[in-house]
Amino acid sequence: MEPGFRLLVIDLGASSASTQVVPPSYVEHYLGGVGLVVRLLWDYCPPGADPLGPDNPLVFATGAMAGTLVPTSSKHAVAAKSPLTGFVGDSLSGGPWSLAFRRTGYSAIVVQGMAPTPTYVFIDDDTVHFRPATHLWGRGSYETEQLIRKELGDSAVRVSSIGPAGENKVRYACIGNDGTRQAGRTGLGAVMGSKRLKAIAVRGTRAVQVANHDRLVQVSIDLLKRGQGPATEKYRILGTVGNVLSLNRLGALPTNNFQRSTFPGAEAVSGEYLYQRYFRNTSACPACPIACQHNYRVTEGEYQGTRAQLDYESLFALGPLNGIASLPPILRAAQLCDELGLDTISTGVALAWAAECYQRGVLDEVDRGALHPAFGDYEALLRMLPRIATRSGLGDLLAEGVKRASASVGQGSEHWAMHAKGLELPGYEPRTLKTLALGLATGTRGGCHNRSAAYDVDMSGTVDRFRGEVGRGPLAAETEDLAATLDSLILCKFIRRCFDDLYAESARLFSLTTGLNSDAKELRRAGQRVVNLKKAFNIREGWTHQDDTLPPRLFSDPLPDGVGQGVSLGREELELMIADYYQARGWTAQGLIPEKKLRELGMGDIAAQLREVHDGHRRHNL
């Protein structure tokens, strides 16, 4: 195996670090990536720990790849038990960071404890200093990047950051990078902000070691001209925010919270009048060739000067799902989420929330302030986002998220808070993808797309996706698989497409790169050993089979329009189909895995720990 595998532990408390190597068997077993920052938070984060406590450690790794010529590898993953959920929180982020942070000899990084000031760290190769972010608190993620690399006057100094949000602890805060980039779900900036953590900057300028440079060059020049081809080019021309028009003829749009699942605005917020109007150009992480960061302009009119990166799931949580048919105050709004630390899908989901509560009577004017959310009102929405970023007002119950704000106000709320797990919902329709509901309910990260890809099964054009049925389990599970196998690699989900044998083609890359004896057969057992990691890992937290589930209004709010009219969510369907799901996994009735399962894995290890949990569990409650 190469040398590189190394991991610096970081304790801000005592403002001190100590390196130590990856176990062989992690990078193994785990692969890098979302798989082995799972792996090591299962290691160091004490059961039962205070999500926004200094016992909850926050990890960071690379993938095996990062920093080679392996097309679309330059990313790091990044996990904590999460904030919003209390269950694991991982999370994905690309660009300049990623490549940085690999060349200085590490692969992953575990920050333990809590500054006694703001506090942030540089990473130069291998040597750790710890300096004052006093002067830095309450600014931005991007100015901070920016004072911080005047600061160590080097302009090639990579910096990732929290914003307002994450210091103040809003329960969906993000970690920015690269200026546009983030770790955007889950709640890991709030875990940032809570050990006074500011930014982590990092100056790498060592070579990586592959174990066959020559044949790894050869194989990634040919995959990186396939991710030039046809199999890339809708995320090459339009980016994900071609999704618009094609979701909305679908009625798969959720929108006014999900009240709806098309949208009448459609067309003034498409992905075509969007690159019509105002893009600007293209932007891609390093070794990839797809460049899907899309930035856009408004050069005219009241947001004028605003400049942004635009995803599908950013435009449909600050457009249709808020009621909103214009561009420029969506790019503003998304601009300011960046700047600020929020995750642009849990901020959408949370006002939309109270545009509904609002518009129901629920929530008081006069108890909450004059200003407040309503559907259609970009103007509102602007306002209210520095406001949850600092707790200020409704702001304050908004940053806790829909679960908790739900809960604290009550008066049916929770019927239209849309969350699964604690996590807000993505930008697609469960009523009318079956399977994706399936997969928002069963997920160890909780309502998330990027872990259950399970909405390429409904359109696939293979299955009735307006039809809960037995079959739907292995099909759920085996999109999950993949994820996680991609997610530890890690290899970008758009260049999946581009592999004739995906897990054959992977595995060869990942052999080449570290010299460990690799195929496809194990590389689809490490994808099931990595969700059923994480599924160990939420059942040691307190994770019960009543979990698994979705909002209220999804089971009994028919769809008023679009070609799902009519259609819901039976709660005897979803139960069917997490049954089917549980059985795929070979785990029991009540979702539970068995050690047999987990010795079957070669995950012997968390078997035993996991058994010592269930045992402390039960003697405490004798």
The other form holds:
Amino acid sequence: MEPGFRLLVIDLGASSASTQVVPPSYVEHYLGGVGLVVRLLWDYCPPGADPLGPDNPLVFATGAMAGTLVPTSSKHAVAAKSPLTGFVGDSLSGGPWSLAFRRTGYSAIVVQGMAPTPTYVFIDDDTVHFRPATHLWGRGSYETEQLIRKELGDSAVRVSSIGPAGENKVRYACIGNDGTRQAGRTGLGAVMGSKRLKAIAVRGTRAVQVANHDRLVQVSIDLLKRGQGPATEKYRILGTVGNVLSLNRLGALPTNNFQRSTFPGAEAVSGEYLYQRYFRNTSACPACPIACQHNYRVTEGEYQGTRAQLDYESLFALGPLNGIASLPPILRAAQLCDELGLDTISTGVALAWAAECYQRGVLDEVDRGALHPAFGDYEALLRMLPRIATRSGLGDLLAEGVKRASASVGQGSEHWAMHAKGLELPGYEPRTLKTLALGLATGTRGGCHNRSAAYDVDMSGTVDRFRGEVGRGPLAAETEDLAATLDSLILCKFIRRCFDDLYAESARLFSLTTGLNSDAKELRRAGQRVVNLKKAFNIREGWTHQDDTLPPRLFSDPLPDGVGQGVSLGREELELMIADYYQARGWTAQGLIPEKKLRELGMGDIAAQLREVHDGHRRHNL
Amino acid sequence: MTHVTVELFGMSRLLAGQTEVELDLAGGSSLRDALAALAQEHAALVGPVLAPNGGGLHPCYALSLNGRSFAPDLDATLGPGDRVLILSTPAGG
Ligand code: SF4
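Same protein, different condition: the form predicted on its own was shown, now please give the form predicted in complex with its partner chain.
The complete assembly is shown below, putting the previous chain first.
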């Protein structure tokens, strides 16, 4: 039986570490992963903390099943207050680091304070070492991993680190691990950089204890077999890059900074062509039968030697969104983003915003040493990437993210700053996917498809995706709850279609691992708790109803072509869906969480702490 | 005769080895008839993409009529010039 989740609390200012036990109620209520990191964030982040100051904790946690045979469970979540949004920032990654970390005997880390000089932390099972990282500062993530392994003399050491972007507090810097994996979104790499923490290296040698080993092995093997079947074939063979042509045909592929939703060069950057021309092999997170990670290599021409992994989001952002119709420079850009520690989605959206600024004559100063971004100009895009990571010239403005950059430039550029709550939008056109529009507007981490996945509703055949209407609220809430559950267990979303009854079967896996009684109903409630907790954090940090919105372009610019020609998003249409969503969640018309709702979910402690904030809102509104 | 075009995306395109399939169906044919005709021409699609025995698509794929509506009724009658899209359901990443 697992002796509870162990938490490592690190104080970088004092170079000290202490071990605590995660309260069992946290695991019962929030499962692990995203639920646990956000719960710990709630505890350790003082209200109003500066996201890039020493008070903002950086929290890591695996799920309960990490390190076991359960397929797709070798993942970890990271959270902090986001320097992009000022609200909850959470992101997932996976790979050998997650497994090695769990095998240290810990399940979560809270990193507090700020190191006086660049530092890396080495967690060697129970022992924590603080080591100088001045010699690593300025180096890319991949090189940092290699150097740390060499320094520690053990190729089995796994490293999670930041690149130059994180060091320079680029607000959308990511945290990379195992070469090509990233906790990509919401700028958690900038938080790590603000702490002068270059890396967390781990060596874990302990077996993970589970409550019912034999039964868990049986159930896992069954799921493993299903994971090798047709339900995951598209991830195994083509990967998510297969979305390019489908979305293009559906008028849902954001192109030229969301000026349109079809891309004339789509075939040239399609997943199908990528597969036929540049595919080398696939790799997988530990204990995963799917192996969705596709490795590509460019073997000739200007970008010969480029090796990169590419998923749909990176491809859309560095390709069609910037009008780029050639795969080799897109692969090169993805490789560079990984090395520099840049979130590809936010980077692509920032560059597309700048390209439109130049197109409209809003920005005219040319950055010395770099071509200015322009749609279709891949050389300029590639030259801008290191400048963003090092905050040089125009790169310094773009490193702030499009919300801040457009507020600083003004001249109407907010109109085409494509973000929600400060987080740059992912690769799905909200004007032709109206339930997704709702999910993006109300999402607690901002413009994110992974915590909402409301496009599933739009493509289900049960709704008119071109029209927002009452009824979408409960549907969007349901996809969000499901994502929160999977992200907290943690199970990869790509295995979700392998279950006959996802909630019941994953509750079983959770029970067999932890020994806690769980069932489908309880797991659903856990997902709801996680969503409510994230919302409560945002309310605590000053969220108001006005934050649940989308960029002006989507309301006023009808799409010029494709099956969505002439379609835009009505403000009233969105408001109608938002009201429906709040109602489905049991929130007030203003989107606040009634105390009763939190108590119903067993979150009385959160309710008590939120009460003061609610009172503040009421006083303010009198 | 009703002439319809089936557009293939993702895995279905790789398995069939072509981007589109032109079908000439009897007047009054349904989507189900179109899928059956497609299965006859491209046996490689049966199993991974097309459910056997005219049962529609594997749940991981989506069917769209002319790019606008999804999962339309398999018994709906097709009109001349209709385009049937076989798509992988999107997934983030
Ligand atoms: S499907 Fe991909 S991301 Fe998910 S666990 Fe497997 S390899 Fe990792």
